[in-house]
Structure formats: structure tokens, C-alpha cells
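The chain below stands alone and is given as C-alpha cells, in the form predicted alone.
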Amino acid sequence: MIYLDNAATSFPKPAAVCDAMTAFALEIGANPGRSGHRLSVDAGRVIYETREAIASLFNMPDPLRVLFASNATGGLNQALLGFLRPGDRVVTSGMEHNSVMRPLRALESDGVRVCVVPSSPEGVLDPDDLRRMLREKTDMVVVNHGSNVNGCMQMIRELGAIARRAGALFLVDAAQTAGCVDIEMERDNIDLLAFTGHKALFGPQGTGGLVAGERVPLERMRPLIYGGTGSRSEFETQPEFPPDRYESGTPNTIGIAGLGGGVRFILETGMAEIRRHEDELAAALVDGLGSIDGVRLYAAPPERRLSTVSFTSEALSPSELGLCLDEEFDILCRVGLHCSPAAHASLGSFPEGTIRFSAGYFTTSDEISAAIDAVRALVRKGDRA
């Protein structure tokens, strides 16, 4: 089997992830922060150590501003629904995932003004276009750091600086980049960073959250969920301090243990090594798929791309080609709109969508070569049909 769906969920996971989850299940298993016994304390330590690892990864001084949720979608909703009120103005790009666009459209129906800056046909948001859009007072700018459709990365440091000069909070959707791209909160002018655990951070599904930078006024961000936190139990009102204010209910501690294992694997391996390998895979995908007659690439510019490449074929529809890759060549990929109709509209691949190959750190160059050969064979076969 060749797994090329890492933009959806990374696979396989490092051994450290499975080891951390197994150790928690066998040796701890208790509810963190709800009891005073040693296993509860150990469970709380697992969560705090994962906060510390994530804070270190993003060069964030205060681990308590790492707020856990179920995924990046949870983090994005916490930021968007937590901050924006009727009458506020939010600016976003034409490359956003539905995890941004759906909450924004819901907020729009309640009186929040939503403005979309068009992207180039390659998916790049021009900083000058954002600057012009921010001449009017804006409360928040939301940008997808890396596209899950064609792997295009935005210039977040420059975009963040523009947002800050305009007095807007800068929210970055790092679902595709957290773990495989060097990100620093303050250096990159990021106020709020939504991350997911199950992609390039190598964690299990059901993990992720939001990192709130030092300049973010958390007293203004409303929780999405209210309830038990294990703290201030004598009060029937929600605690005011992070992270408890935003983390009601028993957390996914075994998942967070696995996420901690994934993040530590990244810190030990080194971001530079991860980027080097994935850049090589991306270049091989673009060169190989681009050499096939009848294949159209939807690739990001070389200096701005992840190891995710979308393409279509004149001979076969995305769904037909994806099915043949699975059934005839044991190659697993994703087809369709990838929950990102806005991005496909920007790239010109709406409404049919694309075939998406997304390599990961554990993908080999031989697997990339085999996938390219399989596409070439299927396209030729389709041309003859």
C-alpha cells in the first residue's frame, strides 16, 4: 500500500505516539485535575507536558495559552465565535477551508461583515490586496497558512504585520503546516494559531486546539462550552483564567498523550530535516505528474508549496482515477473538493474538484515514483478507451 493522503491524516505515526498512548492507558488512565490522588496528578502532568511541547514548537512563552480542542476546526470556531460580534468586520482569503468559511457564514447571518480577498490562480494572497482591504476598520484577519488543496503557503509573516498595523487580530489556520513548517508566534506576527494534532503533528485524531499569543485579550474571548473544569468548583460561574476557561469537561487525555509524543518526535527530528524531505517529495510529484500528457497540475509556486499536489486528467474524472489508483495499484489518495470549495473556485477546479496526492515525512521517493507511474498508466489506458 502507498498512502498519499497525509493532508487528511498523517500515516503511519511515529512509534513515540503509540508508546505514549499505550503508557497512559496501561499506567495512568485517570481523570486529570478532578482528583488529588497520584494517578490524577500524573494525568494532569501528561497534559501540561504536551502544552509545554506545543508552546516550545511555536516559540510561545506561556504554555497556559495553549488551549486544547478536538481539532483545528474547534480552535478556529473558538477564535471566530469567541471574538466576533455583530457589526464586526472580518477579512479572509479565497483559499479558505470550510472550517473557516462555514463559521464565518454563520456569523455573517448574525451581522458580522465578511470580506474575502481574491487569491491568484496559484492560490497566493497578494499582501497589497490585503493592505487595500484593510483601509476600512477591521477586527480580525483569518488566513489559511497552507492549502489542503494544492499546498500553497501564504506569506503569514508579512500578512500578519499588515493586520497588526491595521489594528486587527491575526488568526492563522495552521492545520496543514503545524509540524512541517517552522512557525513562531511573535516572529510571524500571529495572534491566534489554530492547529490540529492528527496531520503533520503526528498525533491521533480528536486532538488540536488554539494558541493565543501574548497580546490577545483573552478576557474578550467567550468560551464555546461551559461546565466542569476541576478548578474553582465552589462557583457556578466559569473560571476566568486560561486554559480552564476554554476547556470544560474531561479532556481527551490519551489523545493528548499521543499528541505530545508526536510533537516531541518533531522536536527531536528537527523541522529542517522534515522540510528538506518533504520539499524533495513535492518537487518529484510536480515534475513527474507535470510530465504526463493530459494531466493538469494545480501546484503552488516552488517557493511556497507543501508536499501536497492536486491534478486532473482529461481521460478520467477525479473519482474514476482515484478509484482505479486504489483498486488497481493500492494507492490511497483523496478526490473531490476536499472540504474547500472556495479554494477550488480560486484555482479553477470547481465544481468537479481534483485528485490530491499529499506526501508526508514517512513517504519515500520510491513510493512517489510508483504513484507517478500508476497515474501515467491509467491516463494512457483512459485515452485508449
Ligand SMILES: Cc1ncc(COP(=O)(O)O)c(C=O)c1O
The other form holds:
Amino acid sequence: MIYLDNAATSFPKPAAVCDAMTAFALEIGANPGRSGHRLSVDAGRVIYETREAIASLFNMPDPLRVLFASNATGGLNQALLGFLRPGDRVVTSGMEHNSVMRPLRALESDGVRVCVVPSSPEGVLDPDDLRRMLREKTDMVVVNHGSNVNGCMQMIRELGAIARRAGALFLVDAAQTAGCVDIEMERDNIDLLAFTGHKALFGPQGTGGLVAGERVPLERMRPLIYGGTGSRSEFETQPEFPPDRYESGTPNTIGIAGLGGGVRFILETGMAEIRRHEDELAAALVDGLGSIDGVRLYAAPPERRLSTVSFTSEALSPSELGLCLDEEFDILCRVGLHCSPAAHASLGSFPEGTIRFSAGYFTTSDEISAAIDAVRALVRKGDRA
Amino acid sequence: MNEDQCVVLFHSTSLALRGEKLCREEKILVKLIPVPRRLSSDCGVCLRFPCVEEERLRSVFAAKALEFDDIVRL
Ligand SMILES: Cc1ncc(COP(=O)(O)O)c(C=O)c1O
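Next, give the form predicted together with the ligand, keeping in mind that what was shown is the form predicted alone.
Okay, now the whole complex, with that chain kicking things off.
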């Protein structure tokens, strides 16, 4: 089996992730921060340590501003719905996932003004285009750091500088990049960073969240969920300090334990080593698929791409090709619109969608070669049919 | 040497754990303990430390803007 669907979720997971989850289940198990007993404190410590690991990964001084949620979608919704009010203006790119576009469209129907800066056909948001769009007073800029459709990465440091200069908060969707691309909150001018735990951070599904930089006025970010936190229980009002204000209800402690194992794996392996391997895979994918007659690649610029590629073939529809790869070659990938109609429209692949190969750190060069050979064989056969 | 012990109370366990970490970095001897019964606090844990370190502890927390509830002598 060849797994090329790492942009959906990474697989397999490092042993450290499974070990951390097993250790939690067997040795701790308790509800964190709800009681004073030893196991409850140990559970609280597991969460705190993961918070710290995430904070250090993004060079964020205060780990208590790492807010856990169920996934990137939860983090993005917290930032968007938490800050934006009727009359506010928000600017975004043409490469967004529905986890940004759907909350934005919902906010739009409540009177938030949503403006989209078109991206190039390769998926790049030009900083000058953003600058022009920010001549009008803008409250927030939200940008997908790395495309889940064609792997195109944005120049977030420049974009963030422009957004901040215009007085807007800069929200980055790092679902595809957190864990495999070097990101620093302040250096990269990021105010809010949404991350998911189960992709390049190698954690289990059901983990993720939002990192709120030091200059973010949290008093203006309303929680989306209110309830028990184990803190200040004498009051019926929500606590006002992070992370408790945004983390009501018993958390996914076992998942967060696993996420901690994932981040430790990354810190031990080294981001540079992960990037080096994935860049190699990206180059092999683009060169190999690009050399097949009748295959159209929706490639990102070489200097700014993840190991995720999208393509179509003249001979077979994406869904036919995907099914044949699965049934005849045991290759697992994802076809269609990838929850991102806007990005496909920008790249010129809407509404048919594409077939997407997404490699991860555990993908080997041999697997990439085998997948390319399989596409070549299927496209040739489809041509003759 | 003065061996009197104090505790610092927090609003939540995550704040207490952050406090523990910051103190350890500054080599202030702290221990995370259940909140003594006579002191009410909700999160259930607090940090015990030698009272002579109170000023240093306060300044470490102030420098990192870490909120705490109260400091009490045991
Ligand atoms: C760019 C992008 N943003 C957001 C998400 C949402 O992530 P999650 O499903 O973990 O909430 C994904 C992946 O599904 C994504 O690729």
C-alpha cells in the first residue's frame, strides 16, 4: 500500500505518538485540572507540556496563549467568529479552504464585509495586490499558508507586515504547514495562527487549535463555547484569562498527549531535515508527473511548494483515475475539490477538481516512483480505450 | 536560615503549572501541592515555596505577566 493522502491526515504516526497515548491511557487517565489529586495534576501536566512544545515550535514566549480546539477548523472559527462583528472588513486570499470561507460567508450574511484578493494561476497571493486591497480600513487579513490543493506556500512574512501596517490582525491558516515548515509568530508577523494536530504535527485526529500572539487583544475575542473549566467555579461567568476562557469542557487529553509526542518527534528530527526530505519528494512528484503526456499539473512555483501536487489527465476523470490507483495499484490519494472550491477556481480546476498526491515525511522516493509509474500506465491505457 | 513556607494560589491548573516552570527556571524551590483545606481555591493545586523567596517570585511572575490569586503563609 502506498499512502499519498498526508494532506488529509498524516499516516503512519511516529511511535512516540502512540507511546504517549498508551502511557496516558494506562498510567494517568484522569480529568486534567478538575481535581487536586495526583493523577489529575499529571493529566494537567501532560496538556501543559504539549502547550509548551507547541509554543516553542512557533517561538511563542507564553504557552498559555496556545488555545486547544478540536482541529484547525475550531481554531479558525474561534479567531473569525470571536473577533469579527457586523460592519468589520476582512480580507482573504483566493486559495482558502472551506474552514475559512464558510465561517466568512456566514459572517458576511451578518454584515461583515468579505473581500477576496485573487491569486495567480499558480496559487500565489501577490503582496502588492494585498497592499492595494488594504487601502480601506480592514480589521483582519486571513491567509492559507500552504495550499491543500497544490501545495503552494504564501509569503506570510511580507503579507503579515502589510496587514499589520494597515492596522489589521493577521490570521494564518497553518493546517498544511505547522510541523513541516519553519514558522515563528513574531518573525513572520503573525497575530493568530490556526494549526491542526493530525497532519504535519503527527498527532491524532481531534487535536489542533489557535495560537494568539502577544499583541492580540484577547479581551476582544469572544469565546465560542462557554462552560466548566475547573477554574473560578465560584462564578457563573466565564473566566477571563487564557487558555481557560476558550477551553470549556473536558479536553481531548489523550489526543493532546499524542500531539505532544508528535511535536517532540519533530523537534528531535529537526524541521530542516523534514523540509529537505519533503522538498525532494515534491521535486520528484512534479518532475515525474510533469513528464507524462496527457497529464496537466497545477504546480506551485518551485521555491514555494509543499509535497502536495494536483493534476488531471485528458484520458480519465479524477474519480476514475483515483479508483484505478486504489484498486489496481493499492495507491491511496484524494480526488475532487478537497473542501476548497475557491482554490480550485483560482487554479482553473473548478468544478471538475483534480487528483491530489500528498507525500509526507514517511513517504519514500521509491513510493513516489511507483505512483508515477502507475499514473503513466493508467493514462496510457485510458488513452487507448 | 528562615524555613517558613508560603503558598501561591492560582485561578487554574495551567497557570499553576506555568508558575512552577518559571520558578524552576529561576531556581526558586517550589513544589506543586494540593491546596491546603483552610485556603479555598478552585483548581486544587498551588505552589509551595520558602517565604524568603516571595519578592523574587513576585518579580518573576510580574515579568512574565503571570496572574496569580494570592500568596499565603502556611
Ligand atoms: C488549508 C486547510 N485549512 C484547514 C483545514 C482544516 O483542518 P481540520 O480538518 O483539521 O480542521 C485543512 C484540512 O482539512 C486544510 O488543508
